[in-house]
Amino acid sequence: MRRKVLVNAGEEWPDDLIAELSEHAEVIKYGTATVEDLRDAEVLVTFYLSPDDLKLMHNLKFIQVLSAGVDHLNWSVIPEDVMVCTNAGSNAEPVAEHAMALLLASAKRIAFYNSRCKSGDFSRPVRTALLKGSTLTVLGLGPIGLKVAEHAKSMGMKVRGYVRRPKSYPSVDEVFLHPDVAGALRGADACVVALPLNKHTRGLVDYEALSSMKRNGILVNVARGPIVVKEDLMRFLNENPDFVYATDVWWNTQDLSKDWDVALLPNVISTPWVAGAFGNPAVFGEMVRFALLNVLRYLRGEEALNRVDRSDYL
């Protein structure tokens, strides 16, 4: 029997690499696939699983999820055996380019003077902030981190980066283990946010982590918004009107409007998610390759990227 792999129906896939998979295994659209495919299946590429379909596959080995997250994705019906990999590194610069500009938009306080130059009013009240010798601290050093650790290393900033697992990072300074993210914090102008949401990270950047940090300093969330304690963080916001929140991430995903106020807060930047493949349909066309790419590699009985270790969300 020719091995199989299932790929989500409502994508558009790359001819040449979807090809390059058929001389492998037998590629079939998930939501045009029968009960015997399912069955059959020995690889799944998808967003999201239906816990029905799990339940028929007693062949699946191998689960390609095609966003850089995992967490929305219901561990107790996969089987133990199934390996799972994420697509992280797939849209590692666009974010990272998405995550410097909304650092330097709070930086030099553009949405504050554009909407003011919009009503007429060509007045200077407020100082714009120099990135260039301040502290910026990125929590999670994965591919989109160390992207942002090298742009803001070019532009004369100190860097420094919190991890659970220490490597060497060319573009960091100093290197803050987990759980310290209060001493990654302490004293920086600016943090960026790039870890997975997992056990370790929700709730990670509460009241006490965000008061470490300068009070008229910088937090830009490209990662997962319940990294953050969204009350903790209000009430921060409200106290120090100085410091400024920016974000493309939500705590609702389902509906980001129910977020709305965060983001009517007077010292709040934000964006609809749109750091990546809301974004731009060619980076979801790069995190399609990507995906398949390592497919290619499981099914050549080569080492696939990005494994998950569930026990970080069980």
Ligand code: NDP
The other form holds:
Amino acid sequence: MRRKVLVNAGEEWPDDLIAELSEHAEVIKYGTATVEDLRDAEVLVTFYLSPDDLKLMHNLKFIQVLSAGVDHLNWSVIPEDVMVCTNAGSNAEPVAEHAMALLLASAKRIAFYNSRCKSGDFSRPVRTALLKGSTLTVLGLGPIGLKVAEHAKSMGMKVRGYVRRPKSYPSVDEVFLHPDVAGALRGADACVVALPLNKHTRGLVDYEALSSMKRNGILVNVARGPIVVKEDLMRFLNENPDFVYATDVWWNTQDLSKDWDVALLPNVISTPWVAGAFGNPAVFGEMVRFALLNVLRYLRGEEALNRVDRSDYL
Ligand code: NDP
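Return the structure block for the form predicted together with this ligand; the form predicted on its own was the one displayed.
Full complex below, order starting with the chain above.
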């Protein structure tokens, strides 16, 4: 029997890569798959998993997720012998750009002054911050965090990183190890959250961690909402009106408007989860290509990138 790859990527279907994959396996659009295809499929490329379909996939060996984050998967229904890979690195550039946009907009008070200028008020009641020479902590040095660190370094910032297993990072001046998040944030002017959401990082940025930053600091979140404790953040923002929370991500991912209470705070600037795939179709196209290249690696018997350690999620 020919190996089968099911691809659940909407209309995205890069013909050149599909042709290369087809040298190793039959590549099938998920929407056209028969029950037999589900039963035979060895590889599934997808954002979401249908537990019902998964039950039919007796031959499944590899799930290539299209997103960099895999916190939304129902890990309890994925058989232990199925390898799961994230798509980390597939959209690092646009997400890092977005983090820098939020950081710069916060430091320079763009949202604040923009709305005043539009109303005809050209007075200057608040100061802007200088990023050069200031300290930025980057939580997570994956592809996104590393890009942010590079941008920050090129702007003359002092860069701290926060990881579990340190390596050498040319754009990072000082590395802190999990779980010393308060140490990594101590006295920092700004922080960018670029961690995956897993059982170790959920709620990592709590009131204590926030309190170790400068009272007029900036916290940028382009990773996932629940890494920050929502109630602690709201309390901290209310107590420290000069502190800014700048975010692309939210706690209620099914209905972002349920987090309007945070968006409404005067010291919050926000975007509705547009840093990655939802912001630009070209970004999604690149993510599909990146994912399929990993499948190609797997089909050729090479080591696939970004293999998930399921114990981080269960
Ligand atoms: P990676 O998953 O490749 O990066 C992981 C980094 O986080 C590594 O440096 C890793 O360090 C570190 N890390 C993981 N767990 C811990 C921990 N418990 N303590 C300390 N460090 C830890 O991520 P990416 O850079 O690709 O993406 C990060 C996240 O950004 C994604 O998981 C996703 O949720 C989010 N994202 C958001 C988007 C948006 O639209 N806003 C778009 C794309 C991604 P170590 O190697 O030492 O474990």
